[in-house]
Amino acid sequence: MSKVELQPPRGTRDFYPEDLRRRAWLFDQFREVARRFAFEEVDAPVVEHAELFTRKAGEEIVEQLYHFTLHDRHLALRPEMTPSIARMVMARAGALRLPLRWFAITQNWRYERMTRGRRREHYQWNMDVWGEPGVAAEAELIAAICTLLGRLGLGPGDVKIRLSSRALLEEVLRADVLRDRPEAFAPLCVVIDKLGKIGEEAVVDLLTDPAGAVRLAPGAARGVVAALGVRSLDEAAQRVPAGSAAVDDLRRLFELLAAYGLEDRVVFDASIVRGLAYYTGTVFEAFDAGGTLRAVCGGGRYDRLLETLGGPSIPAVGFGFGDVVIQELLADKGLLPDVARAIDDVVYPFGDAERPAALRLATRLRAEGRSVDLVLGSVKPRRALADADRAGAQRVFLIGPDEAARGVARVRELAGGAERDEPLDP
């Protein structure tokens, strides 16, 4: 017999008990501040019809789905959660009211090449919005990943938001190298989304591919990539007819951010497309100031999702939040905590005529809503009483033969060291 594999699969992760205790503590502050956001929580099957996320070719992420055949059915892991929030919306639009504010903790699994912040499967946080055409939306959203920024200690120098528009992209591409072919802009969005991945040159080469769905000529291709450096929006503007909705929109948007006081934590940047062709409007992503990671998180607008999928038309915007890449950013700045035990009690019988009364014991202590390590094998005294300290116990109940006889516990307050009897049955 071969012998068992004890690491997981490449790109998978087992969480111990100090590893997810740190996850959990994460997952804490993603739920506080959707919560103060007001945001509701939804879930979602892992497994999903692998047609939800397969309607649009071209995307790395079709060519990364993990999925089978199983029963005739073609399904495939989530490898993100938006298609199937738009899934539920769908399902029950006509009874929904309007507008959605729900967020959602996931675990998504997508077959690519490992990094370091990339896995093939990580937990996501995801907030979205359905129902609200404004920018307010987008506002709230990105107001939400700074109040989360903030809560684990990460301030504007440590991660700016960039922030643009495919529509804007849009109005620039169609009235100059796209005149003849709007077919070919969201396959053209999905190639320079790689470059800062693969670099100015490589992503030339991928939009003047002859066999590719984009195919500019080597001068168009080049101004494209060229455009994509503007890092000012009255420059943006100035490539665009006056009067053009998504300056509008942007302008706007950036009017309310400084109303949420986050002047200096989000900043125009024309290169940002993200690689998703749902996306119709407001993009944003956001990175370590030092640039060594790949993007914290991102989003934007994505109006057209439901009516890609057959349903109604329902706008949309939200982003979705990795907890691999800001964990890596915590632990390199210092500040991703050692998340300790929560253990109040222990109870320590010294042998087994002592264990009745330990058990009763634990069951009331447990029943007063308090967190109990019951020792269960046999022990030294000074072996249990360092493994409480080493768990962060705050108490420990001694309860040796002299004890039980009394009806007593001898409590050990480990922070101090004070003791004192306390009856076994009060």
Second form
Number of protein chains: 2
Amino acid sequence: MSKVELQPPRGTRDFYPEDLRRRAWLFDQFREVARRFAFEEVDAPVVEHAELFTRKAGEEIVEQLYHFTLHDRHLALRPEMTPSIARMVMARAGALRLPLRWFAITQNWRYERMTRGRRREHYQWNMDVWGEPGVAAEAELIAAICTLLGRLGLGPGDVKIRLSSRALLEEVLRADVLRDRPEAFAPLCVVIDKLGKIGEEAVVDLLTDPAGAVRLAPGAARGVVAALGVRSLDEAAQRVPAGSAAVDDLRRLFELLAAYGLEDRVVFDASIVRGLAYYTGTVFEAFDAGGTLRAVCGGGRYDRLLETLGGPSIPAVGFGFGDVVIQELLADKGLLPDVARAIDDVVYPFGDAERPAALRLATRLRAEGRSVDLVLGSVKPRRALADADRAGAQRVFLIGPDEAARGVARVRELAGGAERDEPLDP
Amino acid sequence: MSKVELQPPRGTRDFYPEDLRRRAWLFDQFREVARRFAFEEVDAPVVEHAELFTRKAGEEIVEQLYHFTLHDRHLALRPEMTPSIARMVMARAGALRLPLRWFAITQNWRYERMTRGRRREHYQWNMDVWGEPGVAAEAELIAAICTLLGRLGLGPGDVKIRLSSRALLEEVLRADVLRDRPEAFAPLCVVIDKLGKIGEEAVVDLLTDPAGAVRLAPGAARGVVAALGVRSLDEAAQRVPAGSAAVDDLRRLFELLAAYGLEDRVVFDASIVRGLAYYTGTVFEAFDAGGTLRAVCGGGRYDRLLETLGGPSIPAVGFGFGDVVIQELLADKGLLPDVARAIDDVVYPFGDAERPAALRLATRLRAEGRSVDLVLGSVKPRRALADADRAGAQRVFLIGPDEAARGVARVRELAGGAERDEPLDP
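For comparison with the form predicted on its own, produce the structure of the form predicted together with a further copy of the same chain.
Next comes the full complex, and the chain you just saw is listed first.
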């Protein structure tokens, strides 16, 4: 038979033991932070009905949907976790005790032309609060992100969280360019989120495209781009009527974040809008201070998502934190740990005659909770010891004909080289 | 907008917090056994090139492949993990230090018409040894299964492992009905694996089908079925020439299993053949003693799989242990634990004025490693205490205007009801 393709599908990853140890280390960090913040883990199928994800705002994430029809059903691999969680909340809306504090660690897929080393799958840590309308929820989520960053060794000088509010931007634009066309706001956000990537001229072109969903006049489009350059929350507050709820919420959020001790982690940044259509309020993204990488994580408030899916109105806020950018950043800074294999003991019978004694010993050590590598084949002693050393074992139990006859194993401590006999049946 | 479908695609599962706690408990059991046996975890994408799975032996698992074509690529959701692991071994065949002891916990998919509550996805714990030709590897794997069963509370009276050998069956049949047609052996195994499900007559029909891959004469087909009824290894040994390697291997395997203390867990059963085409040697399945459920797990030796994929010859043996049947069995026996939520503390500010103090306290407790639920909205004290109790919290920290003024939190121990003040800034 001809050889099968040795690599996994383009843009996807295998996890060999050393890769998986690193992934497990990162997931353990995610889970430990979620545990400290008392969030409960949930999961949903990686394959969903495609309609759960298809929205009409021109989002990149929808255009790149991994979808297919199988036995007359239009299915898709989830590109993100939030819609599945929304579906789960909706399915039990009456029975769930709000607020919910849920998290998930899931693999998500997007089918895009491969450029610049982008992947077609990644893992994402999601944390969401459902049922709490106030910014205490945002503050709690941002505190969780900062707790994680701190655990990974990334200080305020390494990663900052930039935050803004779509509600604030909407107030600005509804007083002006979107006065009569509130429905254009979500697609407008999807377009201006591309500003950093495609530049001002291209954004203006999209905003003024007569065939697009936004269709602004050129002057209005330039006004929108200018609004994103506002330098501070105070300056932004001057562009909306006094008593703006969006401004009050943002001020309150910064107060709460200060109480968490996070003044030096968070900055107001009017240019943050996020590329998903469903956000309605606070939006935030974390970036490395060097500015060389894509966003480390991002999130925001999406109070109307459940309604757009046909469900009841339940406010919600959440974030997604991918596994790829953070590992690039940690690698750049020398903070990615070399997670070594950690076995305790190697049990090594010289030959078949000693094997029954060896596996009785291995069984006893394992019952004590130790991680025991039982040498399975015929291996030379030198190689068995070298393998044990490479695997990070603490002790090797050698059982040769002489030891078996005496009812002992020869125990070598690999760190110091000390040897002693230990009875096989104590 | 019309309501989206509330349920996940048919045959798939959502995992709400209580479901996920139980799944995590089971996976922790899998991982702990794998750790004690010094197996290393690996993973691969759930989407693979379909050709990795398509074989021509008429296996049910291939017929039920979840496959689709996307951008001219024929892709599939993995129906089982072994081919992906084989691909990973092949891709680094020269660089990997054999034997490999690898395990994986993965979600696998099969698209079948929904009957009798069967699912379209399940999770499976796989353990495989690559590079060891001797039955010491089989013994180690079966010992790992039995260790898991023991941890779950399932004794030898609850679950037995039935084992046989395709090599032995092949010796029997090659001396007789398959003398000139060795290529018919793998599809023959796929057919006779259905014996328990479809019965003797239907198996004979398939074995004698002139359009099938086996095409035996009716007498030969009945002889094959009869060979599966052999009662003991001694009786089977009489049907092959003296010095049969397959018989020697099985005898040696039973000796090793006895040394592991597993005499009462394993029985010879000539009817075990497994439904996958790639097995070549030992095959085994675990069944509940009541016989009411499908196999709890199954595995075997597949020494030629890598060659059939176009790779080098590396012997291998492994098993898959699903998450569904074991949970049904544990539930039947009352052994499925009610895994409760375990948070440590609830911090409850009476109002917005006390919130900054509350989240400073929550931050301090979390830094100590405690799991802290910070009450986010305006909740009545009675409800906050009831929620804390339901969530299994140990302590509630109440901060009202009076406490805030005195710089303390009122701490209530939920178990005994004792209360005391604790300084907010110690």
